[in-house]
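In the block that follows, a single chain appears as structure tokens, in the form predicted alone.
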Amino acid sequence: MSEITIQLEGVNKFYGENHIVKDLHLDVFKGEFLTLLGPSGCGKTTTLRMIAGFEQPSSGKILLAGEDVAALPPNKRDVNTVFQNYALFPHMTVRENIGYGLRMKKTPRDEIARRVQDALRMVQMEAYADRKPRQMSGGQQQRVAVARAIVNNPTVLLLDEPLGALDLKLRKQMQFELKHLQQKLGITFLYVTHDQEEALTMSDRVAVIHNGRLEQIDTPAAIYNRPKTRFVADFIGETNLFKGKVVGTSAHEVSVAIEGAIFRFAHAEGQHSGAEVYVSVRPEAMSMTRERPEGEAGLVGRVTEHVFVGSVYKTIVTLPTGLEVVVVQPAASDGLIQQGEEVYLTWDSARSVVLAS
């Protein structure tokens, strides 16, 4: 097992009667890129601020490298934080901004110069060393904010939605740059975002938080393909959620009635006859045909819309109950089924997940 850099043990945070973070247990391993992902107001930024020392937990422990840091102020913790607004000093040059923390620590002048130059090189900003923040783009300012944090050689870098102020194209570019920088430095990154694609793109692991609770923590692939709760399935990417009822179980499979058809899935713990469940199927795992498939369970619906999104079409199929199902098809596919046509929907049970209701 890898060395643990951050441990949260039963952390709670109240603001008055509002319970923001609820009994949070979390281990962050040395050198990993872990993302806290969730909707606005779920408690992820509050969690980051408690680790940084800007907020105090109402109960529970926060340990950095095994040391309880609850009583330590932010400047005594071996972490640095990069905020969404970058918080650069407008009257200082890039070089002065990056070296500010070292100057406050009374670091020798020649060491400051060397470490600032190293940090500039890492973020590819040597040519901008003497510019002021207002003379640079948002992406360049973001690089400076990261350089100012890493120049202190922190054990952990905390990043609170640092790409939120950038336009889409630059944000995607900076995602890869940040990930490559983290791999190069070997520093533990704890990253906060509400952007699912950003979390899946950058992270070694993703911790999904909902209403102050940790719903699931796993690799991006496992979070996407094997969600453990209905919230995770619905929040990460796009999915079709079918409500059903367990009508039979065996040692290896479970039978679920959905919209009058019986589907069989690999058995999972906690599923018993009569239980109400949801089945999560990603749009790319759905199949759509004009003819009823032989020997397979299927759902009948009508095509109501095609949405062209570059490399694929998203086709909306409406079931008799009014449920809308999304099916993804390659844009180059021939014989696109027309709106109003009746179709049969099936899916690969191995690429679907049965979830408690």
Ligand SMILES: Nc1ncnc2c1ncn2[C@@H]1O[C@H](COP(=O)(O)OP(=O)(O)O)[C@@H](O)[C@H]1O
Second form
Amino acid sequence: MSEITIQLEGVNKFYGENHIVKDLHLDVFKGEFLTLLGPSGCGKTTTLRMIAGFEQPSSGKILLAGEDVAALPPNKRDVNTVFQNYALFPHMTVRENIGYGLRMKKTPRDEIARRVQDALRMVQMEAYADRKPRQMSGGQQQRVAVARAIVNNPTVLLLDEPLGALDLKLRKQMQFELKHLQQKLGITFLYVTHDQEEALTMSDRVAVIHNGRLEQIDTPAAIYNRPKTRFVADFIGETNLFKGKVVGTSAHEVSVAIEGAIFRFAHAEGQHSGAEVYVSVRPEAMSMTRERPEGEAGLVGRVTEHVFVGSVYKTIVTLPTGLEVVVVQPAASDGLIQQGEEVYLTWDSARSVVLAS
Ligand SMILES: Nc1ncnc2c1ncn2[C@@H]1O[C@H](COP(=O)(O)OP(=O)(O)O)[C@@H](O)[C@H]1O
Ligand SMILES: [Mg+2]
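Switching forms now, from the form predicted alone to the form predicted in complex with this ligand, please provide the structure.
Okay, now the whole complex, with that chain kicking things off.
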């Protein structure tokens, strides 16, 4: 995967005074499933609309398959878009909806029939070909919307929160189906969601956007385990953020004072003595003991909540400063810790990240 299908070079978008997309550089590789992830209003839809050609960038360049597309209208760009609200024609059957674009392009009738049938099979909707949109569930309508996009054999599919209107169970199922379809067809997917779990499950790479700016682009595992900014650490999954101050550095580690104790960390890029930092520790990288841990700094706190959540125990330990720390441990390691008990908290420094504040 080295051929670049979509390239954004320093793209900016202003609506009046508002700077919506900020100096965005992005390379999407051929056949890749790349997700733009960020909270509502961060500029994801605007970015997709610029790639599709419905909006022009205020500055910067967009290239599709190496070609600057500034002068190309949406219908001349080799991309298809799937929106959250399906946008199916209510008066047309499923078959007519899927074939609509091909009919507009004056594709021969027998070819339309064949390609529509292929697309129906891809999304497993052959049995629904003669129904109208209102005679189907939301999930079925969304499958038709996907079929309508892939019937054009696009090299790129842009998907803007396509599963946003579905309930949780159906969403999970459709995530799996879409991912499977993308792998089977080898189409480049540029997917948009505000749901971090959805992004991590489906994507080859995730681009985290915050206030119009790209914070980090990486594999799901790297985004989760090695967040580069406080925003990414906080937005992806659940994490404990400890405010601290760097009190010493060596070639391989930094020492950070947190809540009065000194901790050492390996992963801290460019931190200097005196810097105010945040340390991000995932709940499952935290440990909790009754006895003071030998030779290790630990934070003392009181268990204020201890609940069994299926396969794990989730414990809230409140520190004297009022900070609530989340600890997740396998159910088997319970060790009979009770609410109200005093415990020592330590963590796996190899799985912790020191971030600029
Ligand atoms: N046509 C427009 N005119 C003015 N402001 C807009 C327009 N479209 C979007 N915006 C604003 O741009 C920001 C980003 O919107 P959008 O790209 O839709 O975010 P997202 O898809 O990440 O939720 C929002 O503050 C939104 O109000
Ligand atoms: Mg949007």
